[in-house]
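Taking the form predicted on its own, here's one chain by itself in structure tokens.
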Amino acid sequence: MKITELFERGEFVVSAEVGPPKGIHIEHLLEEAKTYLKGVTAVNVTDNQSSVMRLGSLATCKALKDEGLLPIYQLTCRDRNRIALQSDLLSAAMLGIDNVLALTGDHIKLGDHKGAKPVFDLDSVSLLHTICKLEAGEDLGGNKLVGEPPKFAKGAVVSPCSDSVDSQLAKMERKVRAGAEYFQTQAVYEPEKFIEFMEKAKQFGKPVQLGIVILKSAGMAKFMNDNVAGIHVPQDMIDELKADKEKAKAGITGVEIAARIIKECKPYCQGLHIMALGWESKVPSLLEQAGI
């Protein structure tokens, strides 16, 4: 099933993100997904997130699909040229994986293979264009595909709380023109900025899923403020995490903060995307507290 069909029906689409392990055994990942992500519509699978080598997103998507879950295949341009990207997209379609999130990808310097050569033959915009070309039955070399062409639900990302709103709107417009049908956002901690952004983004007529990361500690919040573009955790939230470290460590404070943000932003978006970062067990409580 394509999640775009759900958006078209007016459903509030909830997805959650999982990261494949650095190895071949994913029984634990599958069990956690089946146990804790029952309340979500789709499961995003990261693609060597933060440039750290892990089990492939495509293989993990297939394993999740075999367990009855709806995967979203995250595909980054960092590690593949246009030949490999197109080949992987055809492979995904052959396996019945038709939800894709197109990403440029984090730079190699962030990861665990500093000597690797980054590719970036395409970026997220040109990758979206590439998917549309394949859907039209032709590859980027102008060669016809054999048989029925693939069809995907094409997603992209946007950072609504970036310092430059106009720049993000311009990027969003380029992605829409390239074929993006839905958007997932970077983590949001400033609802007022998100709401302001969404009022302006309505012009594009595309569904947007609010991005949420559950804060684990004040240290995590400060790290994101210093190192992750497009994210700013306000000081009052950091103070709330500091106030009771045991409560924060147990995930209670982070879930409470996230639930408040979701409640405030929900009227302005068409879905929710949860980046649990290993805290998949907190997702049911988060959805309950957020009234979803």
The other form holds:
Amino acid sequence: MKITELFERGEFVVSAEVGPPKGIHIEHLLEEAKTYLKGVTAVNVTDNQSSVMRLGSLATCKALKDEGLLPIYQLTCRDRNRIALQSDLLSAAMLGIDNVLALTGDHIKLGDHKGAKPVFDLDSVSLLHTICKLEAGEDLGGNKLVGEPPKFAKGAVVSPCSDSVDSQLAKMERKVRAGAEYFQTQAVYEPEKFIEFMEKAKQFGKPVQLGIVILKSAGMAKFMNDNVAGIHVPQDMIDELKADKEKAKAGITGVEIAARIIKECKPYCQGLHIMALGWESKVPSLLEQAGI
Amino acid sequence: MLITQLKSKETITSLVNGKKIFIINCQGCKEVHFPEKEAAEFQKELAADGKVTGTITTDYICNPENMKLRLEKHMSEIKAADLVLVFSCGVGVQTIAEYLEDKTVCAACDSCRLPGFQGVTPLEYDCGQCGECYLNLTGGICPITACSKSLLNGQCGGAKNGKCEVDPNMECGWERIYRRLEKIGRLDALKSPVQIRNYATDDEV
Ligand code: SF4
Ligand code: SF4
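Following the display of the form predicted on its own, present the structure of the form predicted together with the partner chain.
After this comes the whole thing, all chains and molecules, with the earlier chain placed first.
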């Protein structure tokens, strides 16, 4: 099933993200997904996230699908040229994976193979364009595909609280023009900024899923403020995490904060995307507290 | 060594599009092959339309001090123009675009690589000799060398406080491009069609 069908029906679509392990055993991942992500419609699978080499996104998507979950295949341009990207897209379609999230990808320098060649033959925009071409029955080289062409629900990302929000909006527009049908956002901690962003993004007429990362500690919040693009955790949230360390450690504070953000932003967006970062077990209580 | 080729006449004509232009030629550099004859012929055609406010032909505009001295004498002609059209390698165009920061500065040439000795390109501007100069879509800032991922279709999500995700000491190239386009009133350039690089150019030269 394509996630876009749900948006079309006016559903508030919830997705969550899982990261494949550095190895070949995914029993644990599947078990967690089945146990904790029951209330979630679709599961994103990251593609060598942060340029750290891991089990493949496509193989993990297939395993999730076999378990009855709805996977979203994240595809970055960092490690593959246009031939490999198109080939992997055909492979995905052949395996019945028809939800794709097109990303440029983090730079190699952020990961664990710093000497690798950064590819970036395409970027998120030209990848979306490429998917549209394949859907029309032609590859990027202008050659005809044999038989029925693939069909995907094409997603993309945007960073609504970025300090370069104008530039992000311009990029979002470019993605829409290149074929993006829905958006997932970077983690939001500043609902006012998100709402302001949505006012401007409305013009594109595409559903947007609010990005949520559950805060695990004050240290994590400060780390993200210093190092992660598009994220700013306000001081009062950091203080809240600091106030009761045990409560924060148990995830209670983080879930409370996230639920508040969701409630505040829900009227302005069309879905929710949770990046649990290992805290998949907190997802059910988050959804419950947020009233979803 | 590198070679500069004129962009197609249609490309340049659509850039000029009836605007008043000031022309800068950079010639005489030992490391760059410049299409002097074709450029001169084409400029004659442009002048025949009566929209050229002035022309200078000089060498080493990639040296900012040198460039400033040459340009200053022609400031009134430059001010009278809507667009500055530069016939040089990518470094020359970038040097001028930075100096004339409120003007639309356009590249009339593409820079391609030639095997052999690579000229030492000076200072902070760099041209990757990508074969299809994108400076007209980016306000004169090279996306190939100013962006760590050489992105052609806009900023990635990695910039923080205007700095690149790869190096906190490096300005995000696309942040610079956005600001420059905003300044010269050319944000519409961000709506250009999807750009995909052609790596085959090296062989075709
Ligand atoms: S876009 Fe950059 S690398 Fe390509 S020719 Fe122009 S200045 Fe050189
Ligand atoms: S942060 Fe800016 S310069 Fe760095 S890779 Fe992204 S767009 Fe390019």
